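Given next, in structure tokens, is a single chain: the form predicted alone.
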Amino acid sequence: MSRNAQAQFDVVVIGAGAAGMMCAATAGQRGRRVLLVDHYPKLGEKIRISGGGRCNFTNLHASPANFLSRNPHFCRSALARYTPRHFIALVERHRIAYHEKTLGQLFCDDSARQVIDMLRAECDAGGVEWRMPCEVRGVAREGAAFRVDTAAGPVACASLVVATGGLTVPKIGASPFGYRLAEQFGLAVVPPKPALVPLSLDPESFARYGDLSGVSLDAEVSCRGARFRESLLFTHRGLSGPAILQASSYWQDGPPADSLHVNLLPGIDACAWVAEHRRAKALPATLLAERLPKRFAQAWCEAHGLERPMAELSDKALDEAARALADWPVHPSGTLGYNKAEVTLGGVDTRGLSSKTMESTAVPGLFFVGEVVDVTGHLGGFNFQWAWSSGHAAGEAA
């Protein structure tokens, strides 16, 4: 083939992550001639590092309520047509052992590598061709087709699927490529930001809790009406843990910045708890240490001026303590950024896409799937389910 000759494909998928491989496999097994292109040398690296190396590949309870988007109904169609049960059936067909950890989260018993190998095998079953590592240097519309200029030469296709992910973990290849390509073709992009990410606290306001790094507690954290009861973890820079990561997707840095509201006694009536102990001769920190980590209870009580026995505190001080236990306001100063984030919030505006096929409504043949789209799941396997569902939807249509 001459240097300027174009290889012909029915479908070119840019991005060999979870959504890209699912899309390529689905299209290939429909009989489409598919090329999968990725600039990063390691296949499925984000899958490999997920879930502590065991890949939280879906959640039994996935529903539209578990996703954020400017159009919260957009994800309904794809999720309904390719459900967690469909992906579980695929996992079982490949004889991958798995287990439910908590709250419907499913993990491989052995290694996330098994999921990568499964997706590679599914692509091979569909005759998918690969260019990897291979940079995409440009994309242009040529009549009803697309020309994709790659480091290995140009290719032409009728359908182009963009599965390039978001901005999280740039050290494993994340880039804004997908957003720029969307804008090139006139699609709007919801400004991206880190999500499912630890939050930093101002050093001055955090001084009382700065030596609690590594301490965790069960708490209910709320932000903008969303509530999550899971572990909260203190770090040397602020707060993390599942409850904080979940809330971070809703937190906005303003101005003015949102506050988080932390219930330190979830499932317990704080007013009733204080009333029960109001005549006690013990210090509040001693009593709270029965339900909270001792070091945190001590620091929290010192910060709230609760350093005398319960029986010696005024009714006003006890009432304020009850309110603070049920609603402790925390004021983050920022996030720890894309290097520490699980996913990217925002992305290609869903108002320009078909919810059934992921195809651009203005540019026929152009599809966007996975994290590059403005659909972001909660923590716990939901973002992988979106990758499978959106990738499958496009693979059925491309």
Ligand SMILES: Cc1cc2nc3c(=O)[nH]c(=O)nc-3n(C[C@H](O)[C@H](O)[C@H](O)COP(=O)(O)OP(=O)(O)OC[C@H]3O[C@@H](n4cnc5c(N)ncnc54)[C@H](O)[C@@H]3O)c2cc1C
Given for the second form:
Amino acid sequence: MSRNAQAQFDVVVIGAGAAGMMCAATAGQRGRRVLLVDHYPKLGEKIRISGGGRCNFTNLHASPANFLSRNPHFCRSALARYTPRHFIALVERHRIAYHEKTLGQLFCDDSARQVIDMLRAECDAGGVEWRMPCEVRGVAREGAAFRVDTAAGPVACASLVVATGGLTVPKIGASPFGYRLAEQFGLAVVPPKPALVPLSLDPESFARYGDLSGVSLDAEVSCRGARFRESLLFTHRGLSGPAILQASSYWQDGPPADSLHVNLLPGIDACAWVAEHRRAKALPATLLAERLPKRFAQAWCEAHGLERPMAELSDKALDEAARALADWPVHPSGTLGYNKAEVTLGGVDTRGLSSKTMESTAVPGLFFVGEVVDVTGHLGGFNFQWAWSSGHAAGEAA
Ligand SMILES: Cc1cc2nc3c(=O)[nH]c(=O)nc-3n(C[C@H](O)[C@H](O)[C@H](O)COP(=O)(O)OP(=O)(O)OC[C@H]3O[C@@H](n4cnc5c(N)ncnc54)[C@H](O)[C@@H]3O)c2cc1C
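Structure of the form predicted in complex with the ligand, given the form predicted alone:
Time for the whole complex; same chain goes first.
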């Protein structure tokens, strides 16, 4: 195709995930001529597998405090202008039934596919055109416009929106494309790493607890000052469950690697609990089994040398037990990586972007939205809310 014959669009969006579709629909419904390009054959695959197939599409309590970024204030403007209420109104307009599961987390009653269908319909309402599956081979600046070389031929556009997500779950289309493109245009990238990810434990250092896989308990897990009270799950490789996934976003590999601090009696004063039971004839494991899974209570007490009735334990042993119950240090050896992570921490450095529009401050017309940006949500619907809010902000401006 000659350069003169290349298709012209106002906006090209690369990446038809949550943020890309929201951005394309918003721009299209403003009357912009929009092309959406994605290299993966199936539309919205990450949405489809999200929330156990029911898509935890937002969180009623979303606020900037639920996001990690080198600039924690960056997400404020977009989140304030497109809020969970806006997305809920869209979901209701499409008659998708939903429910609050816990802690403000909203899920589809039926299937995550409804969210994909809804976004597809919103794109159709904006007259969005598609190239999918279609590889993007390169991007170049041509005057004030961009030339995007795709496997189906070149296209020209005034605004280019990069919505290619992070590195999680490479087998369903994740790629470092967005980071490379940012670097090509001189934007900095905060080094990416897996987040909301199970953590592995060194088998030798954990051998004294025996096989705890499948055991789940209510705990408060802290790391680097962040604190999460949710469930903690032992797996055959280490630790998972919401409390661990949340803490994993703060955990830093060494040397020396961070420890996690686990409060096994959340909401209770461990010293007061020990004092209350210090004259009991029962074994500590028996008493703890009233609050913790029996298998765990037994293994934990054995590993801490608490194998005699409470009344027979020394003051020192009781003090140490109280301390360990309130702050059990656990030493992860690593994460299970991008195949098991829900999101990617880091990404395009927000210092190079406008927080109102997501546009590069140095390269007019170039936008980055969604997970490719250095804004990462806690577990619980926050990452989709960021995709909707940032996609909408760019869709209003592109
Ligand atoms: C198992 C799992 C469950 C999750 N559950 C939830 C949940 O319930 N709630 C929640 O809030 N968050 C959840 N998340 C996180 C959430 O899915 C992501 O944060 C969100 O999808 C990010 O949206 P995005 O549009 O930025 O990126 P993505 O949804 O990842 O979309 C990026 C798109 O870009 C395309 N792409 C990538 N590279 C290229 C390239 N080179 N050329 C062309 N196209 C390209 C990809 O094919 C993809 O379609 C979950 C994640 C996982 C992995």
